[in-house]
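First, one chain by itself in C-alpha cells, the form predicted on its own.
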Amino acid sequence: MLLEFALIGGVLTGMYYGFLAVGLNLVFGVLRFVNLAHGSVVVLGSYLTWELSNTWHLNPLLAGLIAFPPSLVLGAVIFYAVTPRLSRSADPEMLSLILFFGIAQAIEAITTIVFTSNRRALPGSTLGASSVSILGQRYPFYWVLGAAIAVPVFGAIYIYLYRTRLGLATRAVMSSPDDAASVGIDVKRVSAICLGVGLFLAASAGSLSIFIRGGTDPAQGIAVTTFAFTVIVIGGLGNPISSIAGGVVLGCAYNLAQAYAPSWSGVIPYGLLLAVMLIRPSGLFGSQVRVA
C-alpha cells in the first residue's frame, strides 16, 4: 500500500513538477539562458495568490489569470533591456547566469520587505476540498488538481509549438537563430514573447506552490529553481514538452523517498540532477531539442 500511495503521489506530484519547470524549459530553449530568477518568479506567484486569498476573499486559483499582463510586460522589458547587451558579451551564457542571479536576489529582497521573511500558507481546503480518493486510498486535493491543471497547460503548449504559425516560428529560433532570421522570423519578438510566456507559466505555478510546499517564503526560489533544473535536464534541455516526463520522474524518485528514507529525500533532486549528466547529459528525450 505505500508503495502504491509513493508512486500515484509521484505521478500527481511529477506531472505539477512538469508544469512549474516547462516554462524555464522554453526560455532556454529559445534564448539558450538559464533563468535564475525562475523560482523566484514562482514565490512571487504564491505570495499573489496568498494575497488573493487572505487579503481579498478570491479564489486563489485567480493568481494564475492575473499574472499574464504582467508577465507578458515583465518579459518583454526584461529582453529588450538586456538581451542586446548579453549579445555583444564575449561570454552571453555566464553573464546571463550572473544577469538573472542578481534578479532572483533583487525580487527576494523585495518580497522580504514587502511580506517580511515570515513564511505564509494557506491550507488545502482553501481550494474548496481537502483529499480526494484514487484506488482506495485518499491524496491531497491540491496534488489532484495540479496535474489536472498541468494536463491542459502541456496541451495549449503542444497546440502552440506544432499546430500554429508563432510556434513554427520557435521551434525555428530553437532550431538555429540565425537561419531563422535568414527567413524573415522576427527573432527578437519571438524571443520577448516566449521569456514573457515563461515568466507567466512559472507565477502561474506559484498559485499551487504554496499548497504543494506547504507555504511560501522570499528565500524559497533557490530550492524551486533547482527542482525546476533538475526536471528539465531529466527530460532534456530545450523540449518543453519532456518537462512532463522530468517532472514524473522525479515525482515518483522523490515520494519514493518520502515513504521509504525520508531523511534522504532532500537530496533526491540534487542526486539525479548529478546522474543525468553523467549517464546522459541530453536527457531522456535529448534527441528532440531542437526540433524545427
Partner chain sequence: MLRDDETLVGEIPGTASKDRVTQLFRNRSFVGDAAVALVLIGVFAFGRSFEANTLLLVNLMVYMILAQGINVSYGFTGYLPFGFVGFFGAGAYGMAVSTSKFHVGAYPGLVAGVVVSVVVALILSPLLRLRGSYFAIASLAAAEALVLLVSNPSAQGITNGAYGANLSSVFNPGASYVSTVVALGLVTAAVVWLKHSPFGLALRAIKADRSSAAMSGINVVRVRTFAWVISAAMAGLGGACYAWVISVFYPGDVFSLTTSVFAIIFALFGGIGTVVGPIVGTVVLYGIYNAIGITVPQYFQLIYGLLIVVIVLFVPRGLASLGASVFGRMSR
Contents of the next structure:
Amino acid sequence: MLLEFALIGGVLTGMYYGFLAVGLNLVFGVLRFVNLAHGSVVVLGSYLTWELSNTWHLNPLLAGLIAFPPSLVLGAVIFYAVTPRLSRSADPEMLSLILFFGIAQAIEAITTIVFTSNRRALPGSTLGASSVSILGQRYPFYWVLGAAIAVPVFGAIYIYLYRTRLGLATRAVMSSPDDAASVGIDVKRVSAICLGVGLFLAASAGSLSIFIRGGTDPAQGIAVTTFAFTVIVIGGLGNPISSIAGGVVLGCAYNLAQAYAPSWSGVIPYGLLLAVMLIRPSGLFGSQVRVA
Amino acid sequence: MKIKTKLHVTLVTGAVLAAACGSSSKTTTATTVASSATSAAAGAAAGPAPAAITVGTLYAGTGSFAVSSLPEYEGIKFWVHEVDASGGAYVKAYNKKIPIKLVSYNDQSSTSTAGTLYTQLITQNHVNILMSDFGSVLTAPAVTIAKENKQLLFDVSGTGTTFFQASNNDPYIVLTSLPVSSIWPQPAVAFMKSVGIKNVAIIYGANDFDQAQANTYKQGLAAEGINVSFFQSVPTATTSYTTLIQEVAAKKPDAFLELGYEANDIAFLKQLHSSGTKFPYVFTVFPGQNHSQVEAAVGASGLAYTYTYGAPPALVHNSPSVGLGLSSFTTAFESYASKTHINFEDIAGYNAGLVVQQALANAASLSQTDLRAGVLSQSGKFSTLIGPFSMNAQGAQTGFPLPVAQLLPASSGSATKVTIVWPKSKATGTAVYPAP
Amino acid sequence: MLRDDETLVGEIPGTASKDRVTQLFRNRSFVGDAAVALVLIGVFAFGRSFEANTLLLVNLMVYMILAQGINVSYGFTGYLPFGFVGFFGAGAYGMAVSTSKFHVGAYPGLVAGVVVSVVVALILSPLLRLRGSYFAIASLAAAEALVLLVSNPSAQGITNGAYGANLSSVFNPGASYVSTVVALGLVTAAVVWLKHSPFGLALRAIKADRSSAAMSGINVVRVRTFAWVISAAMAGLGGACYAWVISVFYPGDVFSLTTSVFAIIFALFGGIGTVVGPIVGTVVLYGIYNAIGITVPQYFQLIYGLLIVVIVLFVPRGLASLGASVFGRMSR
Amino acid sequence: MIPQEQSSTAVAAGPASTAVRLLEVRSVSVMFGTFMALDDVSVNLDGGRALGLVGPNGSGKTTLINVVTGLVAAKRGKVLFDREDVSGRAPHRLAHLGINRTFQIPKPFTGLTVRQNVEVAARYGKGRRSVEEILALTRLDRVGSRSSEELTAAEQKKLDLARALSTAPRLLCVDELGAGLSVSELDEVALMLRDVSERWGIALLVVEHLMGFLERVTEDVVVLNAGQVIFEGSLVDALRQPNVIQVFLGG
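So the form predicted on its own is up there; where is the form predicted in complex with its partner chain?
Following is the full complex, with the preceding chain placed first.
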C-alpha cells in the first residue's frame, strides 16, 4: 500500500521532474554546455507566479505562458552577446560553465533585490482542488497537475523536434554543428532559439515548482540545477525526450527513500547522479556513444 | 564607526596586497591606522564614565536566515531607540544613565563572515556588549570567539543545547530571549497527556534545534507512558513530505509532530492539507512565532486546528516588571518600524535588550565577568513581556516557557488565530481536540 | 604496482641535483615565485601586530589555501571541482573527530584532517574519468552527499551529527593561527614546486593534450590522480586549520557551497596556473567583499556575477595575465 | 586465437642474418560501433627497417598506428614488440618500451615552450637523450624558448618528431608527417627521418599519402583498403598492381 503510493507518486512527480529538467537538456544538446543558470530561471518563474497570483489575482499557471517572449529575448541576447567570444577561447566548454554560473549569480542577486529573500509559497487552494483520488489513495492535486502538464509539454517538444523544419535543424545541430552548417542550416539562429526555449521551459516549470517544492526562495537556484542535471544524466544527456524517463526514475527512487529511509532521502539525487555517471555515463535511456 | 571600520579593513587588505607585490610604503600607513584603534581600552570599570555603552550585533540582510534575523534586529534597534529616548540605560558601575550606541554588521547568513564580524566587533569596535545574530547556526561562530576574547555573549535566540553544556566550562554566554530548545516541549508533553494522546509520530529536521526538541519529546513522552511509534529525521533541506505523511497515516497515531525550520513547516502543512489526511493533533514549530507569514503561505484552511508553541504576541504577559507590556510595545513598535504585523522575533530582539539593561543595572563594573554576574543575579527576579526570566549557571535560559497554542479559525473563517490552550493559567481559549 | 622503470616524478637524465638547484635559482620566475611565498608568510606571521581581527586574517589565508587548491586542480590539470568544499569539510571533520572523539592532540588532528580529505579524494578519483562540466557537477554532488552523510543522525556517534563539532578541548588561538600561517606556507611552496618541477610540466602537458602526454611516457592516470590528491590535501589542511581556529561549527558551515564558489572565483580572477594569481585574486576580491559586501550584499552578489561574466569573456587567464602583459610591455 | 587462413602478412625483412623481428601485428581487428576499421590485419617489421603504410582515406592506416601505440584497443588479435605481447598496454608503458609516434595533426603541449615540450618527453620517456641534441637535430634550437603554439605548421611537425625522438624509440610511427609541408620542407624532414633512423637504428612505420616523400624514406609498403591489407611488397611493385591503382584512382 505504501509501496504503491510511493511508486504512483514517484511517477506523477517524476513526470514533472522531467518537465523541470527538459530545458536544461535541450540547451545541453544544442549548445554543448550545462546551463548553470537553469535553476535560477526556475526560481524566477516561481516568483513571477507568486506575483501573478498574489498581486494580480490571476491563475498562477498563466506565468508559464507569459514567460515565453521574455525568455526568447533573453536567450537571444545572452547567446549573441557571449558565444562569439567564447568559441574563440581555449576551453569553451569550461568557460561556458563558469560564465553561466556568473549569470546564475546575477539572476539570483536581481531576484533578491526585487523580491527580497523572503520565502514565498502559495496555498494549494490557489489551484482549485486540493487532492485527487487514484486507485483508492489520495494524491496532492498539484502532483497530478504536474504530470498532466508534463505530458503535453513533452508532446509539443516531440512534435517540434520530429515534425517541424526547425526541429529537424535542431536535431542536425545536436548531432553535429559543423555538418549542420555545411548543409546550410543557420546554426547560430537555431542555437539562440533553443537557448530561449530552454529558458522558457525552465521559467514555466517554475510556476508549478512553487507548489511541488513547497515554496521558493532566491537561493534555491543551484540546488534546482543540480537536481535537474541529475534528471537529464539519468535520462541521457542530449536527448530531451528521455528526460521524462529520467524524471520518473528519480521520482520513484526519491519517494521510495522517503517511505523506507527518510533520513537518507536527501542523498538520493546526488548518489544517483554519481552512480549513473560512473557506471553508465550515457544515461539509462540515452543512445550509445555516437559513431564517428 | 561603520565607515571607519570599512576603511580599516580595506586598508589592511590593501596592505597585504601591497606586501604581496613587494611594496612596503603602504604597509606602514596601515599599521599606524590600525594600532591607534587597538590601544583604546575596553570596558574598564575605573575612571570616568564612558560617553556611551556600545552594543555590537550582527544581522542577516540576505540568505536563508534573513527572514528571522531582520525582525529580531528591528527589535534590538527599537530597544536602543526606547532607551536613548529615556536618557540612556542605568549603569550601576557609574550610578548614572548612559546612552546606548549600536554597532551592527550584515553577515549575509554566512557563518564564516559572521565569525570575522564578531571578531571585528570585539577587537576593533571594542563593544561593551556583544549580542549574537538570530538562531543557533549564526550564533555558533560567536561562542568560541567570545570565550577566546573573554567577552560575554548575549545569545538572543541561539537555543542550541551544545552551547550550554556544563562540560564546556564556558562562563561567557547567556541566553536571553528563548529557553534552550531541549526544554521547549515540556508544556506540550503535559498537554498531550491531558487530552489522552497514546500514540505519537515525530519527524524532525537533522539540525541542532529540531533534533534537541525531538529527543526531549521522545524522553518526555516515554516518561509519561506515551508510545512514540514513529521517530524519523529528514535532511533540513527537505521540502517534500507527502510520502512520509502517507507512511505515518498508516500507523494511525493520535498525534503527529513535525519539528522543522519555517520552510519545512510550511511545506509540511501544505502537503498535509493536500494529502486529504487528518490527524487528531498536528504540531509544528513556526506558526506560533511567525503566524502571518506561515498563514500567507499555507492558507488558513491548512493551518486550522493545528498546534504550535505559543509565544508573544499571542501569549500575553501584560504587567511585566521590566520594559513595556505587550500592548504598549505593539503600539510603540508598530509606529517605530512602520509595520502592521509584529511577530515573535521582533519581541525577542527587544527582550534581549531588556536583559542587557538588567546586566548593566546590576553589574558592579563593566567588566564582562561582572556583567554576567549581574545577569545571573537577576534570575527569577524579573519578568518581561515574554514571561518570567530564569537562568541556570551555564547561562541557559530556563524561564520564558512556551505554552501550547492552537490555531483556531477566526470568526471570519478566512484566517486563524493563535489561541493559547495550555497551561490553563495562560489559556485564552479552549482546545478543540481531536481536530475536526 | 609501481614498476621499477617508472617513477612519478621525472628525473633529469645525467644531471646532479646540485646543478638542478643552481639551475632553478638562475630561473628568474622561480626566484620571483619563491619571493612571493616568503613575503606572504612574512606578512601573515607578523599580521597580528597590525591587524587585531585575526579571524579576518585566518579567513584570508584559508581562502588563499583553497584558491591554490583550485589552482592545482584546474590551473594545472584542467579539472574544475565545484564541490571542492567537500575536501575542506572533510579536513575540518577529520580534525574535529580525531581530537574530540579519539582525543589525539591538535597537531596529529591536523594530520588526520589531511588524511581524511586524501582518503575522500582517492574514493572519488574515478570521477576523474569524467570530462569537464560532468566532472564539475559530479564533484558538487559528491560534496552535497558528504554533508548529508556527516549530519545524518546515524553518524552521530562519530561526527556528532547535526549537533555540530566542538573542539574546545584543543582550542588554542595562538597555535591555531601559527599553524594556519605554516599551512599557507606549505601550500604556496607546493604550488611553487609544481610550477617549476618536471612534475608540474607533466601536469601541464596532460592538460594540453592527453595522448601526446601519454606518448611522452607520462602515466596520465597516476600523475593526474596524484595532483588531485595534492589539491584535496591542500583543502583538507585548510579545513583542519579553520576548524581549529573556529572550534564550534555545524556541518553546513564547513560544507557551504559558497566556500567553493569564492575559492573558484578568487583563483580565476587572479589567474590560474600561476603562483601569484590566486593570492592576488583572494586579496582583491575578499578585500572588496569585506569592504562593501557586508553593507550591500545583494548588490555585491550582482557585481560578483557580472564580474565572472567579464572575466570569462575578456580576461579568461585572470589578473596575472594582465599584469604580465603590462609588465612585459613596460620592460620592452 | 587461431590465425585465419586468409590473413595476409606483410614483411619488411632485411638480410635475415642481421635483422631481428621488432614488431609483429597479428590478425588485428578493430571495431568502431558497427564499423570495422581494421579487419584481420597482420604486419611485421624488423629492427632498424622502414615500412610505408599507404591507402585511401578511411582505410585504417591511422587506426593501425593507434593500435600499435596503445591509443586504441584491438577487438581481436595481438601486437608483439620484441617478441613480447604488448596488446592492451597503456601508451606510456609502450613509450617506455621504445614505441613512439608523431600525430597527423601535431599536438604540441600548448602553454609550454618548445624546449619544455621536449624536456617533458625526455624526462618521462626515459630516453636519456640530450634535449639540446634533439633540438639541434630537428633544427628547433633557434625557437627553443618560444611557446609551442606560436610555431609554424612545419615547426610543429618537427616538434612532434623531436618529442618522439627524445624518448629514444626503437619503433617510430610517423603519421602523415609530409602533409601540408612545402617541397623544401619535405626534403628536409625526409632527410631527417632517414638520418635518425640510421644513426640510432630506429625502425619506422610511415603512413603517407605523398609517394614522393615515402620513396625517400622506404622501399617497402603495405597497402590498406577498407581495413584490409591488399598488397605488400615494394613501392615500385605496388604502383604496378591494378587493384592498388584502382583503389587510389577509382576509389
